[in-house]
Structures are given as C-alpha cells and as structure tokens.
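Just the one chain here, the form predicted alone, laid out as structure tokens.
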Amino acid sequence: MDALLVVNAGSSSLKFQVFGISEAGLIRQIKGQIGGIGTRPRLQAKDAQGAVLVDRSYDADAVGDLPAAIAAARDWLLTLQGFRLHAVGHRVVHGGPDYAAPVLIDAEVLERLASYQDLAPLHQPNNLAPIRQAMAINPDVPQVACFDTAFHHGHPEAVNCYAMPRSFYDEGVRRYGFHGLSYEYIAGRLREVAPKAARGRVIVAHLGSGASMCALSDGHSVETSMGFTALDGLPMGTRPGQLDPGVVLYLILQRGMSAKAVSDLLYHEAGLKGLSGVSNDMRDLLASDDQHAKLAIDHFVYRCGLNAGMLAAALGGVDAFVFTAGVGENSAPIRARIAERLAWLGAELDPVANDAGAMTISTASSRIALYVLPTDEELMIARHTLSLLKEPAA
C-alpha cells in the first residue's frame, strides 16, 4: 500500500504518522511519538485499532537530540512491512510572508523557510531538521511543508500591520497568526457537525502547550490571537503571551540581559512556569495547592476571556465558541471558568455535559453554542500532501 509519512517535530518530541492512501480516501495506519528527548526518550507506536505497536525506552544519551530522535523512528519505520513510502508531509510553524499554502520542498525553499528561524525560534529549527534528513536520505521521495500561518493569509493589511515605520512591514514584520493547521481542521469539522454554526461567527481556542485563539466567519480566519511570532496572545506553557515592549526594553536596559538571555526567558522560562513556579503542565497546576499555581491558572483563564471579547469585537459578535487541543479537549475545569466568562456573550454552560466530555456543552437556552472537537494537524497535513501532489504540474 502506498503511504504519507506525517512529521510534526518538536524541541522535546516527535510525533508522526502513517497514512494509507486508497481509492476511498487516507486511512490512518499508525500513530507514535518519542517523548522525552534527552530526558527519558520513549518511542512509543499504536495501530489504528490502537493496538500497540512499539514501546520502547531508550538512555537519555542515545536519544539525546531531535537528529538522533529521527533516526530511531526511521529505523523502527523500517521495519514495517507493506508500505510503499509516497511522500513526507511536515508541519512547518512559520511560512513568513511568502508561504500562503503547502509547498513541494526543495533546496531554494528549504533555504527560505530557514531564513524564517528567527521568527519561531522554539519551532522552525525543529520543524526542517526531519525535512533536511529525509531529503538527504530518500532525496526521490516528496517533501510537502504545511503552515501554521497559511490558515491566516488574507487578512487585511490594517489586521496584518503594526503602527511601526513602512518598510518594516515591506521586509516582513506583522502580525502571521499560527496554530492554523488546527484552526483549518476544526473550521471544516464544525461544517460536518454544526453546518449552521459553522457559516456564522465562531471563535476556536487551541488551549494547549502553546496556546491561541481564532476568530471565524463562515470558516475563514479574521483575526487571531497571536501575531509576529508564536510569542503573542494568550499565556502557554512557557510562554508569557501578550507583553508590553517595554518589558523587554527593561530587561535589556536596566537589568543588562542579553538579547538570547532575554529569550530563553521568554520561550522557555515564562508562562505558567514562571508565574507559578511549579509546572508548565496545567494538569499539575490544577493539582496543586501551591497559591502561585491558582495565580496562573487565574491569569489564564482571565487572558482567555479577554482575548475572547477581543475576537467578539472583529467578528460584530460569536455564534459559537469552539474548545480544542490538549487543555480544551481534556480539562472540563478550565472549559467551565472560562465559559464563566463568556457568560456576557450569552454562553450558558451544561455542567454534567462539560464534565462527560461532550460535543456540544452548552445549554439548550445558550445564546451561543458550546462545542469541543478533538484536532487533528497531522491528518490536515496528510490531507494537504495528497492533494498538493495530485496537481497536475504547471
């Protein structure tokens, strides 16, 4: 059977996927990870019927980097039998200015997307070494890039820009938004399962790890949450969110920090790591009784609202509001605070609902609907790969 490979690369993981192609569509084969990259490295493979595969732990000194994270899975891959390798598709964060859809990657391209490093320095890196690789190893199989700022393209330039001198915008620097691999999935799944929400004004939350939110009309992006780089919006993991330059001025100035001190601090050391001081994992942060966690969890859910009445106020008002990823998917606490204060916007929690895991959590009296709908990036990526290699060449 023919293939997709699906890579999505990450500083402390990656994840991929198999792909069947038949005549009926993709049918997902295989779905891994390694975790714990240079810690605890653990490959870790289900089949479809999720049946496992692999479970493998490895010493942090075999597995200590991303290079040598792909090698293991490709090894592992190796040995599967029945599966013709079709193409590679690979999430990129960053597509800069240029990148408005997935592309066929060559040497040009690749040189391209690296110059966009600087831009999603937690990410990019990570994304092209497994395209690099993989180029070097099978150079006749396709390498297809996805974005995470393709979803985004369109918006006007007064959404785009920022009140900054001409030609800073002209070399590239506005607002890209991300996680729009996510947001495109969920755009046509609320289309298959809520058609009449879908056509209207939604707003998605991607709470997870990193974390943004995304204003839809009729399933197209509007506005988002995150801007310039992956840096912006709402507090993740490690990352502050929205900050005012001036702290950054400060920390330069007045405390002397360099500039990769600075952001090391802001990529890995910030968010609720840092406000809390006891995890960047909201699971641990709901199970403490640390006040420095209840602090962050507040902070969080506090952006989280205002961000929402920033994306209401693009879209002339919310339809439905849409919880997805890590923390929107699984924390039913973090989707009832939140929901809390979307109570203004009409939004009427269902309690037994939200705390089963429906679809659809919301009150049948909610001015809007509640939903929460399972992302699937890396079946967006297959989607993409396939259909960009089906074109007939120009």
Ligand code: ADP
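What you see is a predicted model, and the numbers here were worked out from it, not measured in a lab. Residue numbers count along the first chain shown, from 1. By rigid core we mean the largest C-alpha set that fits within 1.5 Å across both forms. Compared with the form predicted in complex with this ligand:
- P333 is not among the residues whose C-alpha shifts by 2 Å or more between these two forms once the rigid core is aligned; its shift stays under 2 Å.
- After superposition on the rigid core, displacement of the C-alpha of T363 between these two forms stays below 2 Å.
- Relative to the superposed core, E171 undergoes a C-alpha shift smaller than 2 Å between these two forms.
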Given for the second form:
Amino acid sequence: MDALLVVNAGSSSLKFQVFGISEAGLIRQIKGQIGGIGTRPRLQAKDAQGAVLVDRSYDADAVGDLPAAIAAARDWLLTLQGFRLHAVGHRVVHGGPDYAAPVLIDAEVLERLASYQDLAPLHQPNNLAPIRQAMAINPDVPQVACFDTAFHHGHPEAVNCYAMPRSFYDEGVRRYGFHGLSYEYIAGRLREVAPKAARGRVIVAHLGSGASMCALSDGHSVETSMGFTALDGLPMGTRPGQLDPGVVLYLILQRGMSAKAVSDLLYHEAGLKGLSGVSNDMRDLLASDDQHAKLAIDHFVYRCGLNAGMLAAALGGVDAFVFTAGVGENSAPIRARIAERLAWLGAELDPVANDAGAMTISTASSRIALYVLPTDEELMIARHTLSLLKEPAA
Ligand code: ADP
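Next, give the form predicted in complex with this ligand, keeping in mind that what was shown is the form predicted alone.
What follows is the entire complex, opening with the chain shown before.
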C-alpha cells in the first residue's frame, strides 16, 4: 500500500503517524511516538484499531537527543512490511513571513526555513532535524512542510503588527499566530457538520497543553490570541500567556536573571504549573483540593472568557464557539465554566449534552451554537502533503 508518513518533532517527543493512500482517501494505519527523549525514552506505536505494535524502552543515553530518537523511530518503521513510502509530511512551527501554504521542500526551502530559527528557537530546529535526516536517507521521497503559522497568513498589517518602529516589522517581528493546522482542520470539520455556522463568525478555542483561540470569518482566520511566539494569549500548561513585557524587564534588570533563565521560566515553569505549584495538567488541578490549583483554574477560565471577548470584538459578534484539543475535548467542567463566561454573548449551555460529550452542547434557544469537535492536526498534514503532490504549487 502507498503510504504517507507524518512527523511532528518536539524537544522531548517525536510523534509520527502512517496513513495509507487508497481510492477512498487517507486511512490512518499507525500512530506512534518516542517520548521521554534524554530522560526515559520509550517508543510506542499502535495500529488503527488501537492494538499495540511496539512498546520499547531505551537507556537515556541510547536515545539522548532528537537525532537519536529519529534514528530509533526510523529503524522501527523500516521493519514494517507492506508500505511503500510515498511522501513525508512534516509539522513545521514557523513559516515566517513568506509561507502562506504548505511547501515541497528542497535545499533552498530548507535554507529559508532554517533562517526562521531565530523566530522560533525552541521549536524550529527540532522540526527541521527529521527533514534533514529524511532528505539524506531518502532523497527521492518528497518531503512537505506544513506550517502552524500559514493559516493566519495574510492578516492585514494593522492586525499583525506591533506598535514598534517599522524596522522590527520588516525584520519579522510580527504577530504570526500558531495552532493553524488545528484551526484549519476545525474550519473544514465545521463546514461538514454545521455549514451555516461555518459561514459565519466563529471562535475556536484550542485548549491543550498549549492553548490559543482563533476568530474565523467564513472559515478564514481573522484574529488569534497568539502572536510573535507561542507564549502569548491564554495561560497554558507551563506558559503564562499574555504578560506585560515590563515583567520580563523586571526579571532581567532587577532580579538579574539571564535571558536563558527567563526563557526557561516562561516556556517551562509558568502557566498552570507555576501558578498552581501543583501541576501543568488540568486533570490534576481539577482533582486537587489545593487553593492554588483552584486559583489556576479560575485564572484559566477567566482569561479564556476575556480572550473570547477580544475575538468577538474582532469579528463584530459571534455565531458559534468551538471547543477542541485535550482540555476542550475532554473536560466538561471547564467547558461549562467557559460557557458561563460567554453568557453575555447569548451562549446557553445544555449541561446534559455537555456532560455526555455531545458534539452540540448548546440549548436550542442559545443565540450562539456551542460545539465540541476533536482536532486532527496530523490528518491535516497528511491531506496537505497528498494534495501538494497531486497538484504542485505553481
Ligand atoms: P498537546 O497536543 O498540546 O500536548 P493536548 O491537546 O493533547 O496537548 O492536551 C493535553 C492536555 O489536555 C493535558 O495536559 C491535560 O491538561 C488536558 N486534558 C486531557 N484530558 C483531560 C480531561 N479529561 N480533563 C481535563 N483536562 C484534560
């Protein structure tokens, strides 16, 4: 069977999926990851029915970094029988100011993507590592880069600029926005399940360990809560969300923290984890009696409401609100509390449907439709990869 490999490489995990290409379209065959890179490396993969195909642990120094994890995953993937690798689709966090759509990667494109490393120093190098390896090992297999920023590309300058001297915008200091593959998938899904709402003004809340919101008008992104980096906007598992830049100045100038220490704090020690002192995981916070866990949840819900208000203003009103990603898809209590904060916009939650995890969780009389739609960024990457190969961009 012809197959597509989708790769999503982060700093501590390498996720991959294999999709079969058939007449009927793309069919997920394998979902796997190597987690705990450098600490407790473990390769796990399941087939489409959820049967375990591999579950193997490694010594920390055997899979100490991302290249070693890529090699381990590749060794295992090569043992699979019956797949002909047609192409590889890669998640790349940053498409910079240039890329508004996925792109077939060649040496020139790779060089340009590498030049965006300064814009996303924690993510971009990880995203590019498997591309380099795959190009070296399988030079004849097409590699496609799919960007988290692309879906937001084309926001007018008044929307994506900061009030900074012009030269900063020109060198790339702009509000790019992220989670675009998720929003694009949700926009498409909404067209299938609620076409009328999809043509209107929609806020999508991608609430996972990273969290953001996007305002969609007729399926197009018009505003989003993240900006130059994935630090902005909503509070997240370990990132604070919107923060007065004066706090960063205080940390550096008054507290004498190094840039590296501030970066570690903002990416790994802040957010729900820092505020609660309990956990970065919403499940732990919901189960905890700790007053700071409660505070972290209160803050998260409050900021979600506040950002929804901002996006409602960008759209000039709201017709539908969609919950997605780990918290959005799975946590009825958090959805209920956020829906309460949308009451002023006319949202009315159906608590029975919400607790049952239904797709539509608003009442029939609600002025805003509330939906829960599972996201699927990997499928979006596979679709882009396939369609780019069928119809190469001009
Ligand atoms: P990412 O892809 O950004 O790593 P996910 O979208 O998978 O994240 O979301 C992971 C987060 O979802 C977890 O950290 C956890 O906080 C949250 N989550 C998952 N299931 C539940 C649940 N039943 N209740 C509350 N939160 C949940």
